[in-house]
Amino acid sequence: MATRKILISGASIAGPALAGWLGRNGFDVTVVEKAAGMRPGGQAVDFKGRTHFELLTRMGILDEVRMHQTAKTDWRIVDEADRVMAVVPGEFIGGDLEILRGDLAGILHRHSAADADFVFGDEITAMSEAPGGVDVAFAGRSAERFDLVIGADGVHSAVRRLAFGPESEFVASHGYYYAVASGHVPLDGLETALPSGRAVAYGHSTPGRLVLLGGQKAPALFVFRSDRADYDRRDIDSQRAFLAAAFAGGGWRTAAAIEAARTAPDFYLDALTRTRMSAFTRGRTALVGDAGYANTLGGFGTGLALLGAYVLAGELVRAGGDHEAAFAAYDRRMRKPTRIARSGNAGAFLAPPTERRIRLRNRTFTNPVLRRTMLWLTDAFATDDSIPDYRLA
């Protein structure tokens, strides 16, 4: 092979993937990651339609991943007096299989721990390309040289502000954001199982502003319009203040759900955002997943990232490790499944700026023909039948 060495930033979803796929096909697999170890809990992340599921069969954890796999919720999107107005499906905002992000980053870990050495602890804080490769340097361990460098490492990708630019030249945000707190809300008098198994959460909208309580994508999610991104990225009660001041006044069980939050073990805040790349390749440099194509809360973030890792280590081993091949062709490939992630606005959607685009959204599943429309779209965004079986290992 031309290539053998290959480090990748990132050991959520695309990170331990890719160097699955890649270690068992004769490559040398290294995985930075600078969190601790792998983390558990988080958001409910989905698959759905023929694609996402053939993907998982061919990596060989479909039956794990629904061993895993959380109850349908439903969302009722309900009045300040607790009247609903609409009901969103499972089926739409967990697709046909959800799990937990955690859950499935310790299931991808496991099938790939074997075939590719896992740094915990560290990150990337230089790279240099060169005509043999690419000089790494890093926080914690001596530099290295790698033949290749794949940015698995999320929407604030290091790698891609090192190989590609500064963030603001490859992601853009229309003003919206969201947290995600464990805080526990009591939602006294509410439904929230049904005899059928499924689990229901509530949602209240106001112009700009969502809270939704319960269910698996989070015990908290909030949802909302900011002119200005007045917080600290770094620092979490300027985080937990500005969505104080987002809510601020807000009724229904809003004042609750912002007391949980600022107390919240787990609290996680940030813009809406998507990538705007259509090539996610450079040099000796590839993106895979948010780093190169995200659109936060859009629902298709965790299949293309998994759909992303399987193209690329295929086109590595189909060119024979020559990566100039190999990466014209994944960015190639990727164009058309990605085109999802370069459109939409899911902030406008779940939280709209005015109650006339409240009562359309809602409109749009209390209408049988809009709401199985719907459905049939994210099937249809999620199905590309163009990806090649690559017999990998």
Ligand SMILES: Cc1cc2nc3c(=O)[nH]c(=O)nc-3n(C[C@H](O)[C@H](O)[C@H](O)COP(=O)(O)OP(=O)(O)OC[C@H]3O[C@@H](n4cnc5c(N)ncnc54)[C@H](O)[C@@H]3O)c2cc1C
Given for the second form:
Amino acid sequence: MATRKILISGASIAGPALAGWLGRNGFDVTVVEKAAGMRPGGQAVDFKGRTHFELLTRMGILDEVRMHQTAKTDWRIVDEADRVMAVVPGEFIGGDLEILRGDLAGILHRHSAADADFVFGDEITAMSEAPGGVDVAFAGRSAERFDLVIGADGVHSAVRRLAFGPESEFVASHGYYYAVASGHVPLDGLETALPSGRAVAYGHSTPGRLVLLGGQKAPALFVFRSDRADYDRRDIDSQRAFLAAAFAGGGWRTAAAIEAARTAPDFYLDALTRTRMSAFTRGRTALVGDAGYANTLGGFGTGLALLGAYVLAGELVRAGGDHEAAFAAYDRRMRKPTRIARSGNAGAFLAPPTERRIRLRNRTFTNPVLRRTMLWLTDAFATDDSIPDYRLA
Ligand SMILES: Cc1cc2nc3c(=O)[nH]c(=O)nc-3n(C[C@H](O)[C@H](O)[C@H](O)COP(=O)(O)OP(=O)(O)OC[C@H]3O[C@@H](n4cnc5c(N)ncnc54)[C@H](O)[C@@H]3O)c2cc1C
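For comparison with the form predicted on its own, please write out the form predicted in complex with the ligand.
The next block holds the full complex; its first chain is the one shown before.
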């Protein structure tokens, strides 16, 4: 086999999924993850449609994912007085099968730990491609040469920056941001669980802002528009201040939610972004998952990450390790399923910029025909029947 030794950066969803496939099919795989271990918890992520289910079945993890699935959560959009303006169905928000990202990452890691060498608490600092491989330097361990390097290190991918160029060339934002935080915000007087077993989260919209409380995505989720990214990515206090300024005078239960976010230990804020890449490979480097095709809160990122891992491994096996042939086929095959990462603006949908657009968004979910159409569309976007069965071990 031409290619044997592969380095994967990132151990969340795409990284362990790819490591498992490659390791079980004859490759020598190292995964380097900058966190000290697999990170538990996180927001709920979901699978939708038959392509995702087929993948989970081929991976042999469908039953385990089902065992960890979260309750379906409907989002009730309410006004200042808690009157329900629209209900966004759990199937739209959480697909057909929803699970916490950390639980899924744990399952994937358990299924790949024996097939790859996982190195935690380290990261790539430099890469240079030579005719026979890629020379990689790390923050901790000694430099090493690999046949291929795969970036599975998320939307702010270091591999993409080192091999393709600066993030600004490949990642676009529409001026929308999101923040997630744990921390209890009382929902007194509101029903949060239904006799059917479904859960209910409550959202309040004002132009350019959405506060959502009690859902599976996160105990508190904020989505908002801002003309200026007035915060420092490395300074959490500046991010909390940015959020508080954006929601100042928000009404409803916003002040309590902002207060919870002010002290939540797992507070996280980022821009809602999507990638725009014409190819996911360059030379001996490839990107898989959010590193190559992210669309935060709007792009089936988790299903796509698993799909990308399967296709990349399948093409490498099919090409007998000839990475040029395999990468060309991976780029070609992932073009269609990743189109959702290049379109749509989840921010404008979740936090419409005007009262009129808020009413329009709400109407989409109060009108049964429009609601069915939305559900059908998401299913169509998530399903791709052109992916071959690579018959991997
Ligand atoms: C609030 C929120 C809600 C979401 N909801 C959904 C949903 O409902 N459905 C859905 O399908 N998707 C959802 N997503 C998207 C989903 O989380 C991602 O698409 C998915 O996690 C992508 O997996 P990944 O492995 O490509 O990247 P990530 O999960 O981002 O993982 C990247 C990994 O790389 C590591 N890393 C980063 N930099 C380096 C480095 N320099 N060196 C080594 N390691 C590094 C990170 O620590 C991390 O472990 C949501 C995302 C957010 C933020």
